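Given next, in structure tokens, is a single chain: the form predicted alone.
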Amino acid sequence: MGEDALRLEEVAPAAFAARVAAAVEAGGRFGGLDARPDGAGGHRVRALVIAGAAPLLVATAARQGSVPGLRAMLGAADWDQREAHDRCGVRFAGDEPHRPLVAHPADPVAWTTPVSGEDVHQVAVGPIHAGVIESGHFRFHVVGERILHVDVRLFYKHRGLERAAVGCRPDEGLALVRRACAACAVANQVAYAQACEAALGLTPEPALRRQRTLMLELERLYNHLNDIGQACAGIGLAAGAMEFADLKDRMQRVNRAVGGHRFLFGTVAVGAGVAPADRAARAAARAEVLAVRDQALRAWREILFNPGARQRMRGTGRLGADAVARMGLVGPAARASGPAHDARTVSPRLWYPGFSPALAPEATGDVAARIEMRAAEIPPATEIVADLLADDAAPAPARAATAPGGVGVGWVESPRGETTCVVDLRSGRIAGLRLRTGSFANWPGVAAAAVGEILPDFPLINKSFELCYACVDR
């Protein structure tokens, strides 16, 4: 049995919450929560906890359609217990009312949480804005321009890739994962390719890990340096925002010299790699992402020490590390709170040996400690991609290493955090899925970090972050 071997417990309802919980106080890092049919008209609630490098699945039937709730003891699973009973019906006894997060009741009473008091109102955006993004409203109760809370509502274009998927092969299932969201497309492929793997009996040689690494960290470069764009465009520093817009183009065009394709499509196959790139495109690669991040250094400091930049981030959004640990926060946006969890520390299905996360210079959780974060882990994110691309060995498909379980987990650390993923396989093929993303955990931090700030800020904010809309329309 391998040393990422996954552990399944079947427990009874009454001792579901309190048994994922106390593998959470133990030290594992939950990793998400769904629910699916049983067959036989019930369903059955399944939650993942992660302890260091051992993923462990914690099932239950709903009886009478109903389980004991988590929230109480882990913020985290809000999100997962609305969108299963929104989705399945399940209810999370303690945890009642679920306010709705797919379901798209036309009542705002029905969905936000009640605010009131004197001069409270509230403030409409979205879901359509003014930029290319995808779908988003957010509902602000506000006294003046001081927010006293924020109700996010996404799940607009929820598109039913998990549903799709089932019935598929696994090499099939990968082109829906795929098109979950542009920007984690490595990140979401690779997740789902190590539990199709799990659940195969199958583990990679270290030339597989090596590649599916490098394309992990170019992602994670190209979108590092277009969040800190984005953040200069929230404040108006245009100098920033085209310095580092170009950056990102510079390392996409690497992106394509090395995987064929800007967004790494195609760079991820179900137990196989890839065909390298000649050892001259990789030489020339190298030489870029070297330059590219020596040119990004130079810029960061220019907007370190500007004046204007510093007064609108520093103390913007701040929050606090038992804010970040109570939701469940993962990635940089947790990182930059304080001592936070980065799954590159135990990937034994990637390639980090000796790995240590980079840490923001001030732990202070506003938007500057979480822009800054981005660039503090640039130059280790260069590195590896350096060490890789010297490497031009085709890798082997993965071997047989334990019998199929039938069930497999994957997670890797994507640009925005933690997404793990959990593959049920039937006769060959996808009987479930289910892919929980670094922005899906977020998302509720966006809101906690606005509660007392001025609407004006809001966007930086939610820049700082930069989180996904397409990752939870899945």
Given for the second form:
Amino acid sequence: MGEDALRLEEVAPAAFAARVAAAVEAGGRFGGLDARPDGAGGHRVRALVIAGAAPLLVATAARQGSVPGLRAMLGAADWDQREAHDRCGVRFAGDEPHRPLVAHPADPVAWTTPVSGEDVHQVAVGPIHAGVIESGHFRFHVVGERILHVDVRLFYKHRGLERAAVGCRPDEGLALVRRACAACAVANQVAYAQACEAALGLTPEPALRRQRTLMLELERLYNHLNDIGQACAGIGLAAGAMEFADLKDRMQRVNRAVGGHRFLFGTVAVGAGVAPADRAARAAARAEVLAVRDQALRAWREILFNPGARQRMRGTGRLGADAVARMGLVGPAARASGPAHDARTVSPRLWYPGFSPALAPEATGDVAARIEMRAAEIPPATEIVADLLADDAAPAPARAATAPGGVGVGWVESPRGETTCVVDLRSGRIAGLRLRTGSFANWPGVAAAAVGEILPDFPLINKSFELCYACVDR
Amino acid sequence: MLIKDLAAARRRAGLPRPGRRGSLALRHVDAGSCNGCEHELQSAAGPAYDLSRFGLHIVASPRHADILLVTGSVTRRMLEPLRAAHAAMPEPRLVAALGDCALGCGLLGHADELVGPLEQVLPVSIRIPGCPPSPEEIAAALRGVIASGRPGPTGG
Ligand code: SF4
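Would you mind giving the form predicted together with its partner chain, to go alongside the form predicted alone above?
Full assembly next; the chain just shown is listed first.
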């Protein structure tokens, strides 16, 4: 049994919420909750908590379609509960009524938060936006320009990818997971591959772990460069937006040279690696990655010294460490408010020897700190990439290590934070799949950060998180 | 961004010089993409490829657009917004399917959630294959529309 052996616990419905909350209280990270038909007319509800590198699945039966809700103890479960309710009607007692999340009732009263008072009105934006942006809808409750509350309505792009995976072989499921999101393609697929391998009792060898880590950090680099550029666009700083758009493109060219694709599609397989790029290509990529880092840090310093940029970013969209913890936010957005978890410190199926997360120079929890976190994470990611590009070994397939258990859990620090995946296999076919991405965890944070700010700052606050719609909608 | 960086970026992109005449306004709609096509369309409009050099501008409203660039496999939930965006465009108007999903190649997802290829919803006359098409390919395909001298069908 490895350090990441999965524990399964079946508890009585009345004990469910307390058990999950206690596991989180004891230092575990909440990794999602879902509900599935139990095949006998009822439903089973299951929550994931990961303590260090040890995953725990707590399951219970929903009696008369209801289990006690977790929200009071565990704010991070709110969207999971609403999704579970929309998908199969399970109710979470104490947290009702459940505002629809995945479901899209036509009547706004059914899905918006009631906000009333003198001069309160609503501003509806989307699903189609003015720029080249993914589809999603925001309903702002405002007085004048001041935002009182935002209802985020996503799932316009819901493609039913998880449901489509049921009955597929693990390799067919991988193609569906890749389609979830281009910008997180590696993270999502590695989390999924890890979950399948864990369910099959397979363990990746060091060369495979290194190859996946290389792809994950390449993905982080182009995403972080993109995010800084997007934030510049959000404040109308064209010079920064253009500079970082170009740096991102340079990294995507590196992706193509190293992984054969600008978004690294095709670089992850279940139970195996892919053929590495040849030595000359890797040497050239290494030099380019180092050059991109140097240019990125120079350009970032210029932005920091731009008074207009500073003024727009500082103090805008502030979230305190307590709010971050309450909502269970993850990734650079969480680390911008204070020390917060980075899944790379507990990834035995990857290759992060001696890793410790970059710290925010000033953990002010505002737009400035969130963008600064991206800049702070570029040098360590570059170092990992440069190291791993020097590696020659072609990965061997994952080896059988334990008896197949039928259910497996995977987790990965994506560019947006920890992404988890739970896969159930039956006779070699997928019986259940749940992918909970860093973006899914963080959308409630976008809405919270906007409260009290003015409407024109919302695009900037939104871009300081730069979350995906696609890998939430699935 | 310094002018010399810009020049270097454009050399890397390796695009031809702009042609002489014509312009088209583009409006993008994400009908259910994985966001890959959006990233590449943004890059095509970015510093290296700079679509605007070729007279191709991304505009904020369908009211100002000649071409509707659609990405993604059309989801049930995006069907109405997509139709509304198309209906809001002035005539003559063209629809471009950007990427393999919009072209209906290897659609992935649950049948309950997908409408089907874009072609079943709107009249597609420009086809830009790829998953996603690279910024060069996007730029080349759209330049082709201008070069053809008339807003007519291109591609296969
Ligand atoms: S064509 Fe490829 S990149 Fe474009 S939306 Fe579809 S899956 Fe994503």
